[in-house]
Amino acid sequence: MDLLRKWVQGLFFFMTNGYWNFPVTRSIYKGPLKVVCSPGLNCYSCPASTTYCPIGALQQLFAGIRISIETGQFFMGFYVIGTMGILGGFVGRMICGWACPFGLFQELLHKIPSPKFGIWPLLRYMKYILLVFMVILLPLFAIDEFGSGSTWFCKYFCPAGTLEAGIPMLLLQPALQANLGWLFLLKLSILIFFIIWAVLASRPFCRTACPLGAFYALFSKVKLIKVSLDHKKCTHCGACHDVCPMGVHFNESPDDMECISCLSCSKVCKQNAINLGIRGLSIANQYKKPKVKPI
C-alpha cells in the first residue's frame, strides 16, 4: 500500500502539473484546465500547472464578494467551496496524503539523513488560524479604495508558491528580478524556514501552517473513506505512534483531525486492527498474517 501511495502521488504531480511548454512560452498555462480545482495545495501560477489552487481561489471569492454585491452581480463562484466540500466529504485529509505536491515534496526533504525532532502539539492549531484571517477575514474586510480585497495568504505567506511559481518566473523572466523587494525577501525565508524544517521534523507545514489541511481537517467525523480502528483487536501496543508522520496517536485518537490516511499505522499493525474502509466496510489492509505450513 505504501508503493502505491507513492505512486498515486507522483500521479498526481504530473496531473496538475503537466504543462511542460513553459521552457518555450515562459508563462504560466491559460487553458481551458485552469478551471479545474487542484485537491492539493499547487499554486496557480507555477507554470507548469494545469489547475488552479482552492486556498488561492478560496481567498479570491472572498475578496471580491463585497464589490459583486455592491454592482449586482451574484456570480461569486461558489463552486470553489462546493468542490472543497465534495473532496473533504469523501476523503478529508487523505489529500494530503495522497495528491498533494507540497505534502510529497516534504517527505521527499525528511528522508535527509538529520536529527529528527517531534513539532510541539499546540503548534497545530496555528493553520487554523491562517485559515480564519488570511484566508477569510482578510480578504473579506480588508479592502483597497475600490472595494476590493486582496489574497493575503499566497501574497504574503504561502512557501507552495514560492517554489512552484515565484522561483521558476524568476528564471523564466528575468525582468521580473528588476522588482524584487521585501515581499519576496520575506517569502523566500518562509520558504527556506520550512525546507529545513521538514528536514528535521516529519511534514511541518502540513502540521503547522496549511490552511488547506485545516479545511479538510474540519471532515475529520464524517468523511466517506477514512481508516478505522477495531478496538477489540487493538492492544495498544504503541506501534502506530512511532511512525505516523503527522504525530497522531491513531489507537488513542482514530478520528483525529490530523489523521491524513497514509495508511503507515496499518503497516505496522500486527493486529490486524487499523484499515482503510467505506464507512466501516473494510478496502485494504496493511497486515498479512504468514502462512503457517501443514505438520
Second form
Amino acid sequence: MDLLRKWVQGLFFFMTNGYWNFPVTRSIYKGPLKVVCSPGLNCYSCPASTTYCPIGALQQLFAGIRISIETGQFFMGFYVIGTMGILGGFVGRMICGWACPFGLFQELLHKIPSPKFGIWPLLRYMKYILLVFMVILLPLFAIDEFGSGSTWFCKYFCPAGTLEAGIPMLLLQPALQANLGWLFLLKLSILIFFIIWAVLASRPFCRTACPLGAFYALFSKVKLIKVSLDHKKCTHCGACHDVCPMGVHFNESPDDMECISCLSCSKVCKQNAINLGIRGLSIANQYKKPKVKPI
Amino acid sequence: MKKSSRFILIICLFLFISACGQEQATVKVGDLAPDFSLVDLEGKTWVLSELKGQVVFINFWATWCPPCMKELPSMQKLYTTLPGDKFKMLAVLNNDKPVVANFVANQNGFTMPILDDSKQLIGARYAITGLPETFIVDKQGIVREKVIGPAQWDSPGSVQMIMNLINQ
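Taking the form predicted on its own as the starting point, write out the structure of the form predicted in complex with its partner chain.
Let us now look at the entire complex, which starts with that chain.
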C-alpha cells in the first residue's frame, strides 16, 4: 500500500503539473484542462500546472463576490466549493497524503538526513486561523476602491505559490524582475523557512499552515473513506505513534483531524487493528507478518 | 518489464497532457503584432491591421485581476489625453465575463473600447505570461513595447514614449 501511495502521489504530481512545454512558451499553461480544480494545493500560475488551486479560486470567489452578485456571475465559485465539498466528503485529508504535490515535496525534503524534531501540537490550530482570516474574511471584507478584495493567502503567504510560480516565472520571464519588492522577499523567506522546517520536522506546512488541509479536516468525522481502528484488537502498544508523519496518536484519536490516511500506522500495527475502509468496511490492511524461515 | 511498462505509461501521460497545449508563440519587441479581429462590448468590430498608421495600445486584463484594476485609471487618463485619430487603446478582456467588465467599466467611468477575448484566443496568440500585459504597436504594426505587469500609464515618461511613436 505504501508503494501504491507513492505511485498515486507521483501520478497526481504529473497530472496536475503535466505541461512541460513551458520552457518553449515561457508562460503558464492556459489550455483546455485549466478549467479543472486541483484536489491538492497546486498554484494556478505554476508554468507546468494544468489545473487551478482550490484555495486560490476560493479567495477569488470571496474577493469578487460583490461584483459577482451584482452581475449574477458566480457559477465558478459554486463549482470550486462543490468540488472541495465532494472531495472532502469522500476522502477528506486523504488528499493531503495521496494527491497533494506540496505534501509530496515536504515528504521528500524530510528524507534528507538531519536531526528530526516534533511540532508543538498547538501550532496545528494556526491553519484554521489562516483559513478563516486569509482565505475567507480578508478577501471578503478588505476591499479596494473598485469593490474587490484580494487573494491574501496567495499574495502574502503561500510558499507553494512562491516555489511553483514565483521563482519559475522569474526565471522564464526576466522582465518580471523589475516588479520585485519586499513582498517577494517576504514570500521567499516564508518558503525558505518551511523548506528548512520540512527537513527537520515532518510535513510542517500541512500540520500548521495549510488552509486546504484545514478545510478537508472538517470532514474527518463524516468522510466516506477513512482509516478506522478496531478497538477490540488494539492493545495500545503505541507502535502507531512514532510512525505518523502528522504526529497523530491513532489509537487515542482515530478520528483525528490531522490524519491524512497515509496508512503508515496500519503498516506497523501487529494486531491488524488499523484498516482503511469505506464506512467501516475494510478495504486495505497493511501489516504483513515477517516470513519465518523453516528450520 | 513491469517497471519499464510503468515508465512508458508515465511518459505517455506526460505527452498526452503536453499535447493538450496552447498555441506556441512568443511575441517580442520588434515582431510584427499578430493580427486579430475582436468585437467590443458595444458590438463594434476591431481589426488590428485596419489600424495601421496609428499607434495602438493593446492591454490584456480581467476584472478579477487586482493589478489590472489598479492600472486602469491611469490607462483611462492616457486614453483621454492622447489624440484619438492617432492613438487607439484596446483593453482586451481575457478569461473574464463581458457582463462583469461592462459593470466595472460603467461604475468606474472607463470609456476605452473593451474587446471580448473571454476565450483567450488572442491572449494565446500573443503568448501572454499573465495579467496585465501590454503591447504598444507602432504605425507600421510593429511591437515597440511589451510590459508585463501593471504600470503608471499617465506618467510623463509613458506619455512621452507614446508621443514619440505618434510623431515618428
